[in-house]
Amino acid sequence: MPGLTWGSPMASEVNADFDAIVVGSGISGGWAAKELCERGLKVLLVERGRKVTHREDYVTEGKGNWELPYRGQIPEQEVERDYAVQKDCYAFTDFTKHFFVNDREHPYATPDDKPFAWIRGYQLGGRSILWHRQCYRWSDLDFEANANDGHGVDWPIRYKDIAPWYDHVETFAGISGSFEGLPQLPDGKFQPPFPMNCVEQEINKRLESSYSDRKLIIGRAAHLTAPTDEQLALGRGRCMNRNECQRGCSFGAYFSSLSATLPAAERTGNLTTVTDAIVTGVNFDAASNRATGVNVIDANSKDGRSYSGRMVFLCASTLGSTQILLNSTSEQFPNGLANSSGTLGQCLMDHLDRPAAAGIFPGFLDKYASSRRASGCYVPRFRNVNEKDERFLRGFGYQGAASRQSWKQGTATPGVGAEMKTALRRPGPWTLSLTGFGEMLPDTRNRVWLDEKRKDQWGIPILQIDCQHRENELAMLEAIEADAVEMMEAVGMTNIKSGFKAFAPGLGIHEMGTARMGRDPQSSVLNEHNQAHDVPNLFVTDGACMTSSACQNPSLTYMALTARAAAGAVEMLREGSI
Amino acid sequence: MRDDRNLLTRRKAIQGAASLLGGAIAATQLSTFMSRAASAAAAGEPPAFFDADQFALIERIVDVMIPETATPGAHAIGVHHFVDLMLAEWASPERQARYVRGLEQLDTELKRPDGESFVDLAPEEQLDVLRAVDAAAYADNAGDTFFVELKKMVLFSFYSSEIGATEELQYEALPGPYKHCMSVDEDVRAWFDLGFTYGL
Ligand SMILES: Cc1cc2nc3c(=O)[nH]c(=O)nc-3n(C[C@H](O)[C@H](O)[C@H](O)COP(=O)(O)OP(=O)(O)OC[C@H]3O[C@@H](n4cnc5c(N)ncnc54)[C@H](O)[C@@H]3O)c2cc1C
């Protein structure tokens, strides 16, 4: 069976023109698809994984543990055998793995020691079914950090060129939060927040006691508390804070392509959308210069067929895409196209992740929550804001939330009998963990290129993926844990434990960079519309296009920069000069 | 906030629609409701991978682990019989042998200085001997024990079950609004904690 196509127009006219070919389906692809058949494009989507339905396809949506064979355990053979890498993803269990890929499939090559996670969810949907909704703007601390501190090129664009987008893209997203006025974290167009339990506000409380500068707040997440008439339209409703959104949700209630960008996009009747079709190269014409559309082999039948379109649009991810662009050589672009700067493949980034700390906040033993909250909290970034640190450049955040023990504190602590059952039975004390989020700075030493020698079971050359913490992050990890220490005592917590690994690169996954944008073609592949400087109708606008990693999740910022994009290549198309 | 909140759970519908047919409810049929462990332990198969010695041993120790009090125990909702199926399909070859070498050692520990073997003691024995043990194990020099990873695999396999999370703790299924600050009385339940790792 090719495959699978549906919406509009019909399968048979899969061979018409496209006025835009959109690659991927993920967070990055929905918004382009979305905002290019708003537009009124012709649209043809790519994507190389299988179709999910959504609802339908939430296979262990709401069950209980009880409900699966091991209880969300996956058989450790398998594991090993299967999910070498994914496996270390924080959510990678017996109810979500059908959503992440199997590695032995899908491999890619790093040195042995330097380890790099690629965390992948290869689906119509992509990783915006498996993502954690966390969403943070950047502000001009980032987007003029390249500039003031001199690692890596220049952000084409500053925060007022993106402010609008992110407007636009939040109210359509819906995405809860607080107002903080920060203006390292800008604030956008929120929904009401999810509440802070008694126990986080009263360590904001004494944080903001103790410190000018930082403080606690409810994380800012991609969930409805408050759905608009166009989000109920959609079919999207209220978050019931299951806290389970990696499985799938039925209410649609966090944002995900399936639930959100895809909808809207079909609904224009401008959309067409083939599956298991995998993008192994675009097709450049040197006469007019322009990209004429892509090369596909079917995942299944390994078949080759192409498309032909008026545009591309390259979402399949940071370095999906650029995997795309350095196998489609030519004799103008003899190591990838968009590549004449020579930097396509550099400057790879990831955020630093890593388990600060965690300890016990006494007392408040007459006073519980719910069971589950759909987002944690987060600290903001505090280093390097007002003051300038020492010891390193940039800076981090922190994620975490305060709750009370269950039965797992048993397996931590002494005691059997009716006494340890009697125990468990009640909640345990307060605790709060953190984990940092830390910027890594652009390197062009952290690359990522294709080994000719291995291919895939395709045909695709596999990708080489050399990346490590150098210096400063390693002087940024320090500093994670050591004000998690310092803040936990602070506001008086007890039993505080440190000195956790930090992850490999990739765990973070936010990887980031690798086709960047900049002013100068001479340096980087993407000017400030996310529009290749070779090739002007070649958009790249997922992970790829980041010229800097800020410390914030980085997810929403490729929404605002896909749908900004996609708004300026439309505008183009209409001029004609594209 | 109220502690009796309890569902109807399917364990108490299945026994409602037993007590119905007059408790012939086939094994064959009640195993598509109940979990297989549960249907294991209630028609008395054998283990799956434990010898009958090593079974025994698992049997009497999440027994004495996690006894019946007011509400049902490990043993009775067929927690030995999980912990068989999670080594017989779940565990890796390494952790197969890891518990195979450990229930010997663990066997030998739990033995009453006068020889006598753990599973011929009376139940406040055993109590006293597994105390001694699990005191032991959390030491500050014990380092990493067998007896702590059977004590994580017997704590999962009890309250991840179905009675587990929604009897004896609580479990939410659709929680709603979030809740941020209720007032609760000491005898509270603690909400099961639905983590992505369990630390096996
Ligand atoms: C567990 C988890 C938690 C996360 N939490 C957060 C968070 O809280 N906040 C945040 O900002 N980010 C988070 N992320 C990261 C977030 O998911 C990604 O940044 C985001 O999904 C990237 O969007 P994308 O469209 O660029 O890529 P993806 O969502 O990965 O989508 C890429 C799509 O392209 C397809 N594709 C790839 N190659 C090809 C090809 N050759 N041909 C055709 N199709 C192709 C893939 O199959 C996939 O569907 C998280 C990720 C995970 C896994």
Given for the second form:
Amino acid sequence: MPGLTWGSPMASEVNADFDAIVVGSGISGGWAAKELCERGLKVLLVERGRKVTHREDYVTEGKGNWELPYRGQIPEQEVERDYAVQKDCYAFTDFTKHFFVNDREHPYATPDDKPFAWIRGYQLGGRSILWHRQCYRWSDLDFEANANDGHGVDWPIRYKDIAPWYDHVETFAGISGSFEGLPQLPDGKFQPPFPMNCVEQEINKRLESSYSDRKLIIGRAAHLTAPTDEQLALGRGRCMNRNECQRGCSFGAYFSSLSATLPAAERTGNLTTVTDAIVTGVNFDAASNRATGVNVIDANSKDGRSYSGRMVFLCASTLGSTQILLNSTSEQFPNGLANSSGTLGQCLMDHLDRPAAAGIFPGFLDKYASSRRASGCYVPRFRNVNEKDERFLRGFGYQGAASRQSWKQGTATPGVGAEMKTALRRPGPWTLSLTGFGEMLPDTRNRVWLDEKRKDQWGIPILQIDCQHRENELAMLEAIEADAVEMMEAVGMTNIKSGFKAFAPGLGIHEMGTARMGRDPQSSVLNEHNQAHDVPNLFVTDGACMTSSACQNPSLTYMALTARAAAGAVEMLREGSI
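Complement to the form predicted together with the partner chain: the form predicted on its own:
Chain only, nothing else included.
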């Protein structure tokens, strides 16, 4: 495509001056590139990881276990040596490990008693290749939470400010879902939903008859079920329910930077992309009070270079963007760029993530669901919505699905021989499992900073991460389990199992905060436009900008905030205010 430069070019091979520089090519970076390019700006997209080409580099797509070197397994020695953190991610398998970082090569530090799992994918497209694609809007219940209970600072925006941008990104990305009319979970611009199976439908009927505030709905997912002309023109197609999503999807059926936003940006002719380029810091000119560009290190040669631009969008992931800002020091900002408030690095959040309960749903033995549906089901938040729960603040939702046990039940069943094989030809009972996702309060004690004594192989100080679940989170985790068990009993399930251990922070893979939005420059890094209070041509639109976490999956909100910020930045640029 015109204007597109792949690989790791030297400075002489790339135009040195751009209207905008976007750091990171994941969900937020892809949206920033698309929106800025479509508004006529010349954009440089900088990705620290390797080049990945849509379709061509989905090297395990469609393969069976028998086609891999270890039949789908990974040697234990390799896992412990190279993937000690990444291995705990639900999506990490021998089919996907090439999209995860090597932990040995990308270190960070945590206290021994406070583990934090930093799940990362360093390649063009970032974690948009690996995400689970659940997309839920926030409501004013979420945007007003900090102001109402006094935790954190008040969001500088409300639902009405972001609602048109939810419309915008849902229409382009393609979100399948059902219309439910729930004030705490606003409906959106949906493509037709995936169908719930017979047991899920029956469970919902029983939930609604037992509770006035609870229901089971189909998950809202970034999968095309009725592609639009625009989506088809980008080479995207309808979801085929292969359930191989994290391997990469040649159909472009699920939303990723590689299948959607980057091709849209490329077709404008305004995009230049460099990969294997690690941003070490944002350059700042004190005289003009402006960011002037970025410094990078070639990931392979370790040569340094810089790029200049009229504005900078940091979309390098929550912790990645904050690491860059902390490492961007000057006489004016000795503790990190745009950090006059001293809040940069504070209030790290991740969703509480707890397998809550699982059990057997009796009956329906004459029915079987064989579809590898691309989305599960969702129980929207019901705590602290209309009535106050005295045990904890905020709320949680559940994700899960009902299915019939298949021959795989035999992996945990004793037996040998023909009799066992015959038994495994018969499907087992219907089961339902629920996992709770809860809100984590913004807390200044949960923070990150640079370890100046320890540096990575490129000479960049590594991140120190200190984050843990505290009193409110622990109370909520108890309720997540108790409510799941109660609901399963209410709908008539049997053999209910609970008591599963909650995941440590990070494994929700929804890390947020550390460069939050706010109304007051003395207590926040960014304003209502995702614009740094201190540096007007610097924007941060990934998870770092989040002021609270809500309990919904955050990626859709990142998309909307990024598109909104990009549109505003272009107007500011044209007005001359940045």
